[in-house]
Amino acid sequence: MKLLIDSADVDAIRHILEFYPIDGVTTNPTILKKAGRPPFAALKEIKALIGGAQLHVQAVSRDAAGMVEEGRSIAASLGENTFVKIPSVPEGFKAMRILAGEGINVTATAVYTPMQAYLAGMCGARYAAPYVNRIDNMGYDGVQAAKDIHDIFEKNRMGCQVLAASFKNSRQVLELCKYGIGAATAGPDIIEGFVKDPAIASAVEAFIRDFEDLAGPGQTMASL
């Protein structure tokens, strides 16, 4: 499973690029407000940390020819393994198929059924982005909703995966990942809680005391 970050944040993002192996950054309209600053800034900057991975740009617009037009527009400017974020809608599937047709990435994004997820595979999308804490909150399971739309894609050989996306701990992206999705994407602070435990952090400072009275204070294996 490929894991991204999904945040404009850029200071977040060196952080969690710091200490993780990550496979590119999401981003949708409201995370670019957050961030608070000129859209095509903010990506340039995030494309110029991440290098190569994987980075994902939603289109706003509400018919299909002005989805195109920006999709166009997104990967013109931002360049190879930039993915045109589409929504999973009617004019939405239209815009899927022109752009895949001309070679542009496409993730569609506001999946919510299984079913919107097969139609955006259908329509040449290479990621269906299924909203997992939301659909928990209309009642629904949203982790085995993406796992139902894995298992689809796999069943019909379809060249799509699942970027599951939407968490609100990390258990739910645990659940995925022993699953072996194609990808989830997290905001910063559910990918540092994967390892972000109290006993964890006792166990280490147990080991570097014992190590000192062994060895005596500030002693490492590299003084010694």
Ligand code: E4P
Given for the second form:
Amino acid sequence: MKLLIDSADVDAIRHILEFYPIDGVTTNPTILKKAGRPPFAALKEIKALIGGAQLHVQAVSRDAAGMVEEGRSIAASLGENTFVKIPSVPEGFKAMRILAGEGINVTATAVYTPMQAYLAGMCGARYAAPYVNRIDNMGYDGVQAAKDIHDIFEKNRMGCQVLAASFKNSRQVLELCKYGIGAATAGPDIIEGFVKDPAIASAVEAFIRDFEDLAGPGQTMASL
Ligand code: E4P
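Would you generate the structure of this protein in the form predicted in complex with the ligand, following the form predicted alone above?
First the chain shown before, then all remaining chains and molecules of the complex.
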């Protein structure tokens, strides 16, 4: 499973990239609004930080012609490994086919049902992004929906993968990692939550104290 950061906060992205193995960054209009900067300025700075890793950027037009125009512009401005996020609605499916036909990477977004993902895959999308936590909040099972979409893609031998999104806790990501989905995108707080446990910090501290008791304060294996 690839792991991406769902954020447009350049400082938070830089911090996560320093410590964790990350395959890219996903954004949406709400995330860009939170960053509070002109969209392309923020996106180009993110692109410079992540180099050749994936960058997913959403089109906002209501009709297919507008989505296609935006998709071309996003791909041309941000270059290699850019994915244009297109909402999985009727106009979006029309746009996906055109963009995919031009060789532009498409991520189908706003996926709430497995059949939306199936249609997106048939339209040439490379990824489909089920909104796990939002589906949970509707009273359904978001993790199960993402697993079902993974199975649909595998069993129908489609060239599309799950990019699960909208997580509110580490367990949702863990369940999908165990299932071997294509990718998950999570906020910096969720990614840091994978290793945020007092037991982990305390175990590491105990090893350091024991070593210093043995070899002397401040000593390490490199200083002996
Ligand atoms: C990513 O593709 C989605 O836009 C994002 O994860 C939605 O997350 P939210 O439900 O926390 O807004």
